[in-house]
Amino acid sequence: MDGTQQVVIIGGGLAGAKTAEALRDHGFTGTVTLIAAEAHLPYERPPMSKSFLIGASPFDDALVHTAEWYREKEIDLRTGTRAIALDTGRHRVGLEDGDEVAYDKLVLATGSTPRRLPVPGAEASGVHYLRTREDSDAIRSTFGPGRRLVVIGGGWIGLEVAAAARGAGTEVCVVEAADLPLSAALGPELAVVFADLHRANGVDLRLSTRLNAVLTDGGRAVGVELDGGERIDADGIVVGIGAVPQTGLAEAAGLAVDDGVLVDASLRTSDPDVYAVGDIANHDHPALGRRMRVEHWAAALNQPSVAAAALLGGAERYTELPYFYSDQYDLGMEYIGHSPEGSYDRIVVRGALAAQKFVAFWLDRDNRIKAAMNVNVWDVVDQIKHLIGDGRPIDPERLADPGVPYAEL
């Protein structure tokens, strides 16, 4: 230990709760204060667009820990409390109720917030964004036979909401500006799989289409107008056009910020007493040799242990590869690595795209695997992770052959 006695964590999501857990796991016996703006116990976000949204799991299943756990671990959990100021010179956090909390070390885990829709009518009631439990409850209330939902944005959130709504018998129209949904994340070769999936499940998929306005009646959204003038009626509208890291506290405190809070390999910010984890952390990734900020569940789950160890004087570095998963209809997938559109040379597929049971690999020009996605194929992520981390060229023909074990590649 380095003499640290008081650690304050700002952010009551998965990243904040796991940071508190990691501090105790690393043997820290000082004061841990967890400041959570929401009134709920800290919870995980993925169920809000997956199992909780479709009514398959109760909210308590999404909780990171029970209230009793925080008491047993002597975590000062302050729910319904918003941090509004960070004074790094005085080592104080200002709270909305006027109180101040002192710290020796601080961890920012403030997450991200949905990007707002910049068209007329977007502020009307009945226009929903998905971030919190309340958001998920409100969106689910729009589902049902005979009801019509318009989803703006064909990214992961938009498509998961569309799948949930269709599963409840809702008529769904997805409006996406790109040629294909998920094209920026997967490239056109794999994005078409998800376009076909949603069309096969009855989604009206409007691609290469922009929105002119949200149509309103008495302050409530009743539909949308597309860029060609077509109007689509709706009982509810869900916007999923990306998210923005909540860096306001960091910026006001003078920390280095650029598409998130800039952190080193140990998740330390430009202030040596302040760390950042989860959605807001723009991380200098030692294994990938580049900076990246990922809004993925796995980062919020795994980064806190490294940050906790580092702020207590350790030399740990965060080297985990980006990972995320999605469930849509009868398709389940996992993605490991990082290879956005334009960064790869070719895609190799092991299995059958048409059967929606395959593993896809993104390769660079030297035939090194940069990322992989398994669709309805399970228990392969750990094997694939080693292939990506190894960094050596792979024979594409053998990679595509299901008869060649991963261990022999």
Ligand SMILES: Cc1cc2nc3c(=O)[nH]c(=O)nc-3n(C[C@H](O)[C@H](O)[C@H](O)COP(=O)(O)OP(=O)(O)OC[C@H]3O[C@@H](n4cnc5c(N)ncnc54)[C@H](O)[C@@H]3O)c2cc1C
Given for the second form:
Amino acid sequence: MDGTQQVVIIGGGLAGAKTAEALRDHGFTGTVTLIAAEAHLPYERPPMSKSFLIGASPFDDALVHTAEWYREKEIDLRTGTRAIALDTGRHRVGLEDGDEVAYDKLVLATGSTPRRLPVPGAEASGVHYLRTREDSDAIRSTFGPGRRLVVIGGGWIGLEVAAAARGAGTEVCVVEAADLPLSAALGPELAVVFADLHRANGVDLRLSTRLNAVLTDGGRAVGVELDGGERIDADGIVVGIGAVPQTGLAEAAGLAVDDGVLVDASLRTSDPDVYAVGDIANHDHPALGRRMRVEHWAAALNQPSVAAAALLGGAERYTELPYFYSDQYDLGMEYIGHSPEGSYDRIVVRGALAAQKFVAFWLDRDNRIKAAMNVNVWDVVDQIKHLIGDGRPIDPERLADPGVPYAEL
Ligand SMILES: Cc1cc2nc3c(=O)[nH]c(=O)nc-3n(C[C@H](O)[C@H](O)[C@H](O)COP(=O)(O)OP(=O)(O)OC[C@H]3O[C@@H](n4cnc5c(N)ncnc54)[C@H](O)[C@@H]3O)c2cc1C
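Could you give the coordinates for the form predicted together with the ligand, as opposed to the form predicted on its own above?
To see the whole picture, the full complex is given below, headed by that same chain.
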């Protein structure tokens, strides 16, 4: 690729903005066009359910880069512009405003959209989803003493919203279909920590409970009806039942898509001139030996450097382990690796679950660490990453003993 060539990036979230940055960092001097449907400069979403949601940090703190940065780096950033067509044969992207942009290489970074609630009444006003700055603003406006929020879904987003709402004095009820929140991600042994945390902070946690309907009055949501028939009044409803990758353009263009856009180890799609990064990339992970689509901040942050290098002719592969973090009340956690419910043999805990200060390790039957979560314990991720990457069996008793330094394991 030389200075006469053009790279187009579709999607102005973290992954799109980081791709633009990586192309310049890797020395690409050609045209970089970043097509971004939202009206804002690219921003990070984690604050939308944390500091920005509680009003503790301004929106600008969430920006990936300032407007000046895009100018300096000569990135043609087109905010408020949606790509609506992709012609991989002609190497052209069609925009909603009728314009067409030619590319030599294309990067898809279209992210995810919240899964919609499939019950009667769900389209009423006052039913909120959380993805954008506007969503976060709207949800914040439902908070306050004397108000009641019903959160549908006890996943990461639902629980972070619950914590933010409780912090603002809102009464909160969380409705979760499974018998524990986060149990699919963490398994029951650790999910119970989060159930206890929210109960201790005054959340009315309704587990093994589904929703019959959203109750409405004049087109406005006023509560929910649970599967047992009970009705709960609400001033606002927040739905956090997962996200769906935005693969419409890729599918219409005939790229291989199966729960995300299929990409190889270098994040290249089934079309050699098209790459995909972030939430939409279903990646053939060389270190894990399996496909994986990671809907987390770290993948959107780190995949772009590899995709940009590969697109410019390098042989880089993305080998980072999945990583994410969450903050709820005074609990901060990080999780590294991959070991969902049903895939591990045992859990070893270093520290005290009840004190909410510990590191939990998910082990397979050969005592190899598959994943770990540090809760209110900091600066251990690099050492844990080493242990997971090492792949050798570990003595569970020494692993559980805080007196044994990680380096000696
Ligand atoms: C509220 C919230 C809190 C989160 N908190 C955490 C956290 O604490 N820790 C963590 O690890 N992860 C967290 N995540 C997940 C993390 O934010 C995502 O994994 C990350 O945003 C993915 O980045 P992305 O760039 O791939 O996609 P997105 O951030 O979704 O960005 C995609 C962008 O592309 C645009 N777009 C889509 N289609 C088109 C088109 N056709 N034309 C032009 N533009 C288009 C979209 O409008 C969007 O702006 C959170 C997510 C949310 C929503």
